[in-house]
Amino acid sequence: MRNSRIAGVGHYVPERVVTNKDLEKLMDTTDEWIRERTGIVERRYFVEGTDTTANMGARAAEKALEMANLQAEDLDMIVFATLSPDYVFPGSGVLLQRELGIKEIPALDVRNQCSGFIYALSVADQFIKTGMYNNVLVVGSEIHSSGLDFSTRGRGVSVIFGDGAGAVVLTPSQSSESGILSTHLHADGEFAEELAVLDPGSNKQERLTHEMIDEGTIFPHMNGNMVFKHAVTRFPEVIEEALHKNGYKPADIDMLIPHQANLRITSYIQQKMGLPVDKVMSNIHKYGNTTAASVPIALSEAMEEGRIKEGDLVCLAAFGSGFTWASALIRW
């Protein structure tokens, strides 16, 4: 069974920069409060009429294809991870396909929120491992800003999230000892409502009501303490799982790219794994939490900055709504 490898990476973020100072004008918060609790300084918000979840993914995909020295028509499949699709249905995968000008290849949508990109990567990896497809595009793209509560009631969540997209192209590896070595996926639905948008939903006769809007159930709800507690447990667990599976230890990691949820969580993981700061990628200060887009954006920036080179051992890890958590170990 052959391995798959990441042949190209790319990302796109909207032009509109929103700073903590900008949010001070909308709600009772401060730049100091946000920085202290999250590490976020600014984030990007989409520009209506210019950016969509699908076309941001397409811009990221074009860069990934260029690095992979492939054309869109060379793709055999699209796997698109997002919690903020352009429409209720169809999913954004087919819209991305249209943006790229290709037809008839399968387009699969993955809904695993902050873990979505690694879940999607795992799906694509299996299709290449089995020999069914050769070139698979994996995208994580999100527009959060149009679905946030910018009142003081929603500040605990709304200051965290941003918009953006990242993509990778997977192709077969020429060596069984390089590429994606393994992926590890987990979930625990017991805590599903601790980080969720509850309305509108199909489990109610009236999917959207004035009461839902007034009560704020159409906006993200997060039990921050609960999420933090589980994240700092599951992140190290799933990283260790990937290392153990492949006979490595934390010191062997050349670059750890965790989901950008909170700088305090990233710092905890770094210390728990005993890694130096320069071996852990962090860009949350620039983009906030872009859920399914955060890992590929960070991966793309790490490549741009020359922080990943051929032969490096790279670990991707994520934790988020569901609860879901996942990791991937890659020999670059």
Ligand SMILES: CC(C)(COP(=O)(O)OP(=O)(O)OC[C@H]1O[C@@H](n2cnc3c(N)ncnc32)[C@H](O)[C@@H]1OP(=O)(O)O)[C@@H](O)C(=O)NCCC(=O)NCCS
Contents of the next structure:
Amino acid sequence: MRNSRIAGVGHYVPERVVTNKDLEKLMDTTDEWIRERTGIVERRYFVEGTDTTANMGARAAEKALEMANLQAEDLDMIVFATLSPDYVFPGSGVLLQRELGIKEIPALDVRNQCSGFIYALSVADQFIKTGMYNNVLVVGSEIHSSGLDFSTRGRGVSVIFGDGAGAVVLTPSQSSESGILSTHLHADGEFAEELAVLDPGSNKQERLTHEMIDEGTIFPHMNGNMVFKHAVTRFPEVIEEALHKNGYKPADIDMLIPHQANLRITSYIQQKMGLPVDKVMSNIHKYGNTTAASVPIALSEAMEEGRIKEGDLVCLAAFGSGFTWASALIRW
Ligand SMILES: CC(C)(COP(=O)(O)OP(=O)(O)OC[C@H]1O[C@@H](n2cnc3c(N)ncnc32)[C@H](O)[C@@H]1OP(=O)(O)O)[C@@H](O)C(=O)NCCC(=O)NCCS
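Based on the form predicted on its own presented above, generate the structure block for the form predicted in complex with the ligand.
After this comes the whole thing, all chains and molecules, with the earlier chain placed first.
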């Protein structure tokens, strides 16, 4: 079976910058608290009428296609990861397809939150490995800001999340020693409600009620301490799994791109894996946690900054709601 490789990467973030100081005006929080606990300094919020989950994904996809030297018509499939689709249904994949003007190719939405991009990458990788498709677009795009509780009640969650999009184009690799070497996906539904938006859900006779709005169950709920504890265990575990599978050690990693959940989590992983700071990508200070978009945005910025070169061993890793966690090891 042939490997797939990332032939192009791109990202798009909305223009509107929202600083911690801006959030101080909306809720009882401080710039200092947010920086110390999360490493976040600012994030981007979408501009209504300009940005949508689908069209931000399309802007990122156009850049990825350009880098891959491909046209939208060359794509065989779209895999779109998001927890914040434009509509309840249909998914954002078909909207992105429409935006790019490519008809009839399949468009699949993946809902695995912070691990969504690596899950989507793994799906695309399988289609290329089996020879079914050649060029697959993988997108992670999110708009959180229209679904956050900006009162003090929601401060533990709302300061963390931001909006943005990233995309890659996967194509077949010429060599079995390069490209995506392996992907590793995991889930544990035991903790499904520890990081979740519960309403409006289909399991209630009345999907949306005034009580849901008043009680705030329409907003994300997060057991921050529990998420933190699981994240610092699962991240190193799933990175080690990818390295072990391919006969590598942590020191062989040239660039680790972790999902940008929290700077303290990233620092913990970096120390636990014994990696120098410059081999671990971090841009959470600029964008906060953009869930499915965070890995491709970070990958795209690492490329722009010249921090990944041909032949490098690149590891992607994520953990998030579900709980789900995942990794991908890539010989660039
Ligand atoms: C959310 C997180 C930053 C909170 O940090 P923490 O050190 O665990 O803080 P706690 O939740 O224990 O809260 C400590 C205090 O700060 C308060 N607080 C919470 N959010 C606040 C905010 N934005 N500003 C000021 N105070 C805040 C709490 O109310 C609490 O006050 P209390 O002690 O009076 O009850 C941390 O748990 C975390 O990063 N978890 C992982 C989150 C994550 O990565 N999620 C995405 C996964 S993909």
